Amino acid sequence: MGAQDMAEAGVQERTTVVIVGTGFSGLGMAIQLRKAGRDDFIILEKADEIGGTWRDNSYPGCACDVQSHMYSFSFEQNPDWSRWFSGQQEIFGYLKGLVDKYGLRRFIRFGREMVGAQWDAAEGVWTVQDAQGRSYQGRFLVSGVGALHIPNIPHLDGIERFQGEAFHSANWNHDYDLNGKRVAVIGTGASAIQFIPQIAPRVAQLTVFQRTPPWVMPKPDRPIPGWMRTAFRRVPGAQRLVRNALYWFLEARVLGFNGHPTLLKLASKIAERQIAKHIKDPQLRAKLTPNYVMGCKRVLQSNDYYPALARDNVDVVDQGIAHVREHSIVDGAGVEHEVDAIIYGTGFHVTDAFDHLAVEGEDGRDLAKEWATHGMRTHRGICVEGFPNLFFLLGPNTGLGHNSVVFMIESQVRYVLDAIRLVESSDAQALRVRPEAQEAFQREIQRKLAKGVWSTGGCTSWYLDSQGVNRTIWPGFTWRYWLQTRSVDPSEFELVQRVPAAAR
């Protein structure tokens, strides 16, 4: 598509960088663009509001599980944070803080949800759509959409008939009462076991179904004292010192998830005895003990989910869900549940979160259809072949299970930086990976992978896509995908030249 014909397509705004989303990749990338002087990009955000997961994630409970020192920018330290693991409230003014002093407001357009884009090689630009219609023109175009973003609702036979309120746990309804009500919540994951603590003690009745238990550790959260949070705005270095000293010690947790069996047989002890102390019953601790190893799912922290299932008004299914009829629910054995509300704790759409979008690349190549296909494949979770000008934050096989994420968006968003500027200092048009680079990348992890617990561990978790490939996590310690990511090398891409106006 040419010029004249984009213009006739009503192209809204024409910019060099489109960036989707503001969570903490989006907004991260957005401030570094200003920090190098910026102003060339505009940001996208589906919602009328910031903050990604942390603004739709409003659930009772919501907190972060990691450290609050590590869960924020390194060039953006917060020394007033509460708590050790900060709440969902907190960490969404963190994000409206930043927002505000990057003056950041001014780039973003609410309320315009991407569904698709597509690359011209002639003109050598994105062309983005959003849901009203509306189209927007970059340079380059970086996806900052992350992957807990769309709710994973299961089926369930015979919901439609059912009479009470429903909802996802990422849309919670804070208008709907919840006490005395008797409620069911289905799932058991990472936002399940901050909630169900929340609502035990308001409900009349809860029924948790549980399809897996998930391994629980301890979670070593208290507030921060004042006289630290002192320090912290006072002693230069102290909030540094705290931070480098929580890196390494996460980092070190690596070891486990890659197989050390020593590491991972001490924390199943440590959570099997928070079993044993608060589940007295034998009955209730057999169904919440995991038959499978640490680490092969996600890793849950709490102090007050096992507590919570040991109340009198609490009962936990492990026998599946056969149907649901007006104002109950049926177990795969059989038995009745009355219900006033479901409450899904089902996670979101992590490995086919793409499925949705239509991303078109070279030749017209449909990235939904090749990831569906093939898998999701990227160079270092940022770049794909055949997709020029595209770079994924918190991309495929970038995810963690012992460490911040946001360390693996700083180091992408300085890779994404770096690649603009070797485009425009080359005077190209656009920066494609050679495919045998990808190729050689996705060997490499995915033969780290099959070593790791998240394979071998004898569990199906969300880490894994439809052919049970891990495409989610990175396999190893951050400090390498630093180190991997610190710059663009030149050998892995091709350079695409402009192709003159008189040629095309």
Ligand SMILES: Cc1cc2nc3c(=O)[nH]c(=O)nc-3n(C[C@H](O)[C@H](O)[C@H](O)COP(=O)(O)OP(=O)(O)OC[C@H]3O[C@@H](n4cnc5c(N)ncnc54)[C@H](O)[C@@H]3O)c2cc1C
Second form
Amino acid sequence: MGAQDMAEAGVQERTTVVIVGTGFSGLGMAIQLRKAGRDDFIILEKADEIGGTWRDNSYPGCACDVQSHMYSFSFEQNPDWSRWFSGQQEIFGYLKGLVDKYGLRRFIRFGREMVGAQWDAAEGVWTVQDAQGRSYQGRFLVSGVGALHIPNIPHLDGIERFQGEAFHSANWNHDYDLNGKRVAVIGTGASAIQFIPQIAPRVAQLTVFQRTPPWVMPKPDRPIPGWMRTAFRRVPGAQRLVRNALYWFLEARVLGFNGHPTLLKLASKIAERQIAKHIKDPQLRAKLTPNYVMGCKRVLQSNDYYPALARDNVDVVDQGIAHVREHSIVDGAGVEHEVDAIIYGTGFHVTDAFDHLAVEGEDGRDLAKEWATHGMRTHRGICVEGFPNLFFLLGPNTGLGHNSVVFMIESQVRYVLDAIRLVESSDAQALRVRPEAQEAFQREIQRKLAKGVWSTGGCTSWYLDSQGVNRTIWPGFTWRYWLQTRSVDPSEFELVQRVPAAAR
Ligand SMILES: Cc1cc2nc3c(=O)[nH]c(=O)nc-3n(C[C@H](O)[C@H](O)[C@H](O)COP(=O)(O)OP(=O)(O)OC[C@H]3O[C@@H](n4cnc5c(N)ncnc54)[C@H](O)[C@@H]3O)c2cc1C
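Switching from the form predicted alone: structure of the form predicted together with the named molecule?
Okay, now the whole complex, with that chain kicking things off.
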């Protein structure tokens, strides 16, 4: 198709692989395509900069909670991490450095938000639309749109009347001066426990609205001394050794989540000791002590969260929110709390994150509708039956509560490359996962999840969809996932052959 024809058909660009997103997933995919010597791909990114999670979450105290030497690409180890758990700026800088190193900017189309995509079975291509109505075509479509990307802002009764400032932690308003203000924080999840200690000393009053207390373990975070960084740089294998040690240490944590509750009991004791050490008020202590099994929700890590909550200018409210007024929040017990600003630490849309994307597969099948009706069912979190040549990175049931998801993303990228290679080397048009392979994967994974603490631990969490089914977590060792995705098993797929034009 010439430029003229494409313009007439509304198609801006035609390529082989259309990648969506420039977080760890999209960039990881693009880097491996470059390493394979390819430049027949484009990356659509809705924002005007790369980075995903590490671009958006610039709140004070934002950092990873898996050690940086593990929370980074295995093939791009950084000897210069300044701390064991690096902050947002450093991780963002790491990703930008990779974009420069691999010359990826020329492949990225910024300000292009994918809103829909259709599979054209006759041509064997995906046509992708962006929010401005432009289209892009590729034989393969790889989604790296992120699992924790769309802020979840609960509707509070009366919020439209609120006269103060309000923002979500993933859209932090850095122009708003919190000094001396009365601030409400809604939520006590992974982000909130990072920014609460940062803002508590600056604000006049902090009211933390907690629905369920998290389990919080001490965070073994400290600066990495200069000599060690030099050793990582100069001693061959030193950094690899540390990474490997971290990998197996983190990997062991899944034992507690899936079948060995004694380990969780031990860890719970450590967490309870943290509460006892920092919280002297018995009422507050009771509020902050979880009444569900550790691991049921994401286990958090912090050394400064409880000391922040123990401050005189901080209150924890666990009565819920009844409604919001012009300058206050009335809690479930009828107590009015005057506030100048509300900060939502309420997490992200996870199991409904794809609802707004109009992805149509074979015979016009609507992915959002199917997932809303039957749950987010995939094969290995990557492929979906009825949607040939479509791949998800960090898709359903490949999130982790115990190790680095970058490890999962790398496994998936390798699998997708293998799938692309298989299609191209067979001169086929497309690859379609067999329904029975997907069903077998689903049965197996849900059987394992049903036994794990995520389902049996006595809590509800963002891991579960509206039907209470866990569509988020990979329920076991990540090396098992690595093994399962080492290469595409041709018996699980069908190769769709080209239809000669004359036969159409
Ligand atoms: C504060 C925070 C801390 C975290 N810490 C850890 C940690 O320590 N360890 C860990 O394993 N995980 C952590 N996570 C999970 C984290 O999201 C993943 O580790 C990883 O960054 C996800 O990368 P991604 O590329 O899949 O998604 P994202 O980083 O979310 O990137 C998705 C990209 O796609 C773009 N995009 C989305 N939709 C569209 C569209 N329709 N069209 C075009 N572009 C689109 C977005 O703008 C974004 O750039 C953390 C998450 C958060 C929010």
